[in-house]
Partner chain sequence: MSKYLYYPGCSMEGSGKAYHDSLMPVCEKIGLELQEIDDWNCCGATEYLGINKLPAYALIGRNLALAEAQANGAKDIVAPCSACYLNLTKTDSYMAKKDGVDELINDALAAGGLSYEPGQLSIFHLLDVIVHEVGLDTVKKNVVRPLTGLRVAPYVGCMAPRYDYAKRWSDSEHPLELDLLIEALGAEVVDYPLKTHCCGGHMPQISPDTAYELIHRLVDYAEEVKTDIMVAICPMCQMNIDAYQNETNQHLGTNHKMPIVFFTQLMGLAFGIDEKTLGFGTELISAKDALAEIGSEKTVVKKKRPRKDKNALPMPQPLISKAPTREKEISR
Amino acid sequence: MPHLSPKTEENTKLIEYVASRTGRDSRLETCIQCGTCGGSCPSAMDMEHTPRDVFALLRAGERETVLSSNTPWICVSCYFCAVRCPQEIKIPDVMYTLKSMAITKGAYQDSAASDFSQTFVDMVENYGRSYELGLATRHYLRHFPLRLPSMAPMGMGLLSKKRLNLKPKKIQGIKQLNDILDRAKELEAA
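Write the structure of the given chain, one chain only, in the form predicted on its own.
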């Protein structure tokens, strides 16, 4: 086996690191750069890099470029790319890993997406489900306060149709959910 240069070793380590952090046999290393993921993605036109580009950047060791990209944040986790991937790569799972890495490193360029994600997680931890009114209100107050008044008619319509709750409701068994989430955090840290 030929000796790898330090740069090549570093590149290999980055893609292996992301694959190992993703877990559940992400198959990330098997990407053949076919482009099916980007061609399948309903959000691709808003991404700085398609998933295929992200995987190529990971292979090239471009950590900062990948972690500052909006791609993981634009991914809507519809899994259409994963279903169509000939290599069966768990693309949305990889995107979650990249989000986590970007948050840890503070590498994202716009905090709106990561704040939204964290607010959603906080609400699930507190209530066991999303609380849409609180989520939208907190997000818009923090990042887009001038847009909030334009959201009022839609909010009123949702309230009148009983599609939006004024107060959050906790699920039954919230303690069991929190036990599961705590265990997941322990496993992730290990």
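Please show me the structure of the same protein in the form predicted in complex with its partner chain, now that we have looked at it in the form predicted on its own.
Excluded here are partners and other molecules; the one chain stands alone.
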């Protein structure tokens, strides 16, 4: 018997909450459980729940199961589901909402996925642009040290072909950018 979330009001209104956080026209509640999303998904084979499952779980108020699922993290944002969904649900946007909810709750266990997003965001907030070399080294050392030997030739290849910058590029308006982002974070928390 799987662990079921308690039937609190917060949980029974879970699908409405996720829909409203995603945006007014997410259309999440209109899911007819046809399964086109999972059938179109290139990475469904590695998901603990297909998107259709996730929407059913949301409707059932199974907060813990959804937020600890790897599904939103394995989503590659390819939008196949979005263009095929007969109900025109903004599925990738729903996945983004679930990711940010899982981060806030600290619910998702495999930290490689959420850490990568966070590391990327840190780089952008520090420099204003992505810094591939810094991002890759920090991420792979922390999460995939065993992959380093098989990746070394690739890293060296990219470096020798000048496809990785050794130093990050910082934009001039970095303060302006952070003022904007700080204000946006305030507004989102409100």
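If you superpose the two forms and keep the largest set of C-alpha atoms that fall within 1.5 Å, you have the rigid core. This one's a predicted model, so the numbers in the text were calculated from it and none came from an experiment. Numbering follows the first chain given and starts at 1.
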Task: After fitting the core, Glu125 CA displacement of 2 Å or more between the two forms - done: yes
TODO: Examine Gln33 after superposing the rigid core and state whether its CA is displaced by 2 Å or more between the two forms.
DONE: no
Task: Rotation angle of the smaller rigid part relative to the larger between the two forms, in degrees - done: 13
Open item on the list: Rigid core superposed, I'd like the Cα shift of Leu177 between the two forms in Å.
Closed with: 5.3
